[in-house]
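In structure tokens, the next block holds one chain alone, the form predicted on its own.
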Amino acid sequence: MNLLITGGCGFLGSNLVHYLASAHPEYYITVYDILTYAGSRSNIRGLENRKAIAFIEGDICDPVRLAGALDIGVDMVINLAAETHVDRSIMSPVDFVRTNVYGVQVMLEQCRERSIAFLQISTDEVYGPAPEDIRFSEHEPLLPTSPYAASKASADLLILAAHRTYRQDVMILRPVNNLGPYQYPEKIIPLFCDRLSRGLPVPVYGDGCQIRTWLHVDDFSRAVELAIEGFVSGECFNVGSKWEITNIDLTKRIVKLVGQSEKLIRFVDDRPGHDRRYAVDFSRFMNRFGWLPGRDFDRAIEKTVKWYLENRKWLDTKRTKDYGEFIDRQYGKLK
């Protein structure tokens, strides 16, 4: 099987390579990423020395430049090649309009030309907010939020249309909140993490109560395998847990794990059209591919906290000029 991951720099993507290549030697990887701030080459060292793994450094958006990685020989292009944060989608829709939509565009054009499977990652946040007790279905209209989510939503469509009007062999995951290593600083659990590791408050948006699911990237990738293994053209799955919990709930946890005390708390003001709650139903999936997350949610947070304090040193290549703008423009000064 020889296989294109896009974003394969970058959280998700990264830690899919390290799991592919452990579990299938015999799989060929080639990693295409354009290395924007949330990715880096790093995150996937001492894997390019291996004959079955390559990199390219390229921009889903740029035709040419993907048709030369695809015309290797590829199989399937599994998408993680995303603008993922709120937050910036917030402050510059465009940007993620521009990766998100158009450049899935040109990837479903590029491989429909060469008959190559494509594998879209997604998200839970295309569904929009999620009343209590209520569990979305795969079968439930697309309500998306935020920019960012309405992005995704968008690549979803453009997706499915291009099964039904083309036939194109495509499958869509839409996966909960992941949590595990090779995070960028941005997102709640590495800079968390960071600022607590260092004396420093942290941020919680409005009164913290807004409720996410959560799933390790080890068991995300175990997902992923089982639909390259039993890929489905044309169909959507849920990948989740059961695992809720509120944000206020899991900065207590963070807090405790790194050793620091509540008084570094800090509630800001909420974030605009903040959704207070996602959940989803990934029954089909658990009964289509006999998947269940194999780690429970205290298991895989304090794994995933251990490794960000084993690791200041990544975390520390990570506080950017841009790094620190974006922490003061959303947060301002914190005290």
Ligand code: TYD
Given for the second form:
Amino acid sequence: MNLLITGGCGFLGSNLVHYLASAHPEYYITVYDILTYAGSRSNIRGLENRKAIAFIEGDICDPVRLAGALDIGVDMVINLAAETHVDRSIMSPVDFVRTNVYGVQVMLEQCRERSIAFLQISTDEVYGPAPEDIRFSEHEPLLPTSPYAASKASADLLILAAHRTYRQDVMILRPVNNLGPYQYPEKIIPLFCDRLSRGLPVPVYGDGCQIRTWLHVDDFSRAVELAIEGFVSGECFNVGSKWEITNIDLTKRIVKLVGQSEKLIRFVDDRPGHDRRYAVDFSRFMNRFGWLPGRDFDRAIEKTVKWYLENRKWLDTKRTKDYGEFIDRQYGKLK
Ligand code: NAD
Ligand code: TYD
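The form predicted on its own done, now the form predicted in complex with ligand TYD:
Every chain and every other molecule in the complex is listed next, the one we just looked at coming first.
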């Protein structure tokens, strides 16, 4: 199998590359990534020396560069290249439309010309907020609320249109929130580990009772491995777990694992348009692929927090000028 993994230097992408390199040394993997603030070659350090892993710095919106990367006998593209932070999408939606919508269309066309299968990593956020006791199945309408989620939903629609119109080989996975190593510290878990371990307060948006479903990134990687092996063209699958947690419960767990005081928890203004709950029914994927998330949440959060505490240097390198400006704008209210 010859794979092109776009966004392979980001959080999910780098974990996937580590996972596949270990589980499938026979795969040939090219990582294609533009290296935004969220992506770093150091996330796949150690793997690039392998003969079966290559790296190309490139933009998914650039058809010429992409064509060069595809013309080496690629069988499948797995797309994890995206702008991913909801708060940034509220401040600057156009970047999200460029990469998450236009970039996907460019990739679709390049793949179609070469009959290359296209596996898109979408998100549970495309369905919008789930009412209490409801878990959305794949047949629910897409009702995204944030610019980020709207850009991801737009990409899903373009991908499904390509299948219907051209019979293009495409498949979509819609995972819930992942936790694990190498996540840029603007997302709640690495951000709170970073700040708490430096004795700084952490901002919980609104009342903190919003619910997210959590999945360990190794379970996500296993789901992608199954999708590569059992590719079902034209289909979407939710990839979830039973771990629905409120943000305040999650925050208290992180505070405890870092060994800090709950006095560092600050309730701040809510994120505009903040969705109360995301929840998906993932029985279709479970039944079709015999997949179940293996890691329980207690162990997963413990291991994840430990990784960030033991990899302080990695966190320190992420605090760049851009990060400083973003955090100042975002969390100035904490000072
Ligand atoms: P991330 O922000 O950590 O990484 C994104 C990667 O894409 C970075 O390496 C970045 O350099 C690269 N990239 C961005 N724009 C690019 C471009 N124009 N061309 C090439 N590369 C580009 O994101 P992530 O958390 O790893 O998410 C990966 C995918 O999974 C995204 O599509 C996201 O919507 C989806 N997803 C993530 C989660 C999660 O919990 N992290 C949950 C559900 C879905
Ligand atoms: P985030 O990690 O940004 O992921 P997403 O918005 O894609 O789910 O946020 C997870 C939840 O945590 C979300 O409900 C917003 C909340 N949150 C805070 O309360 N404070 C923060 O500083 C951040 C970054 C997020």
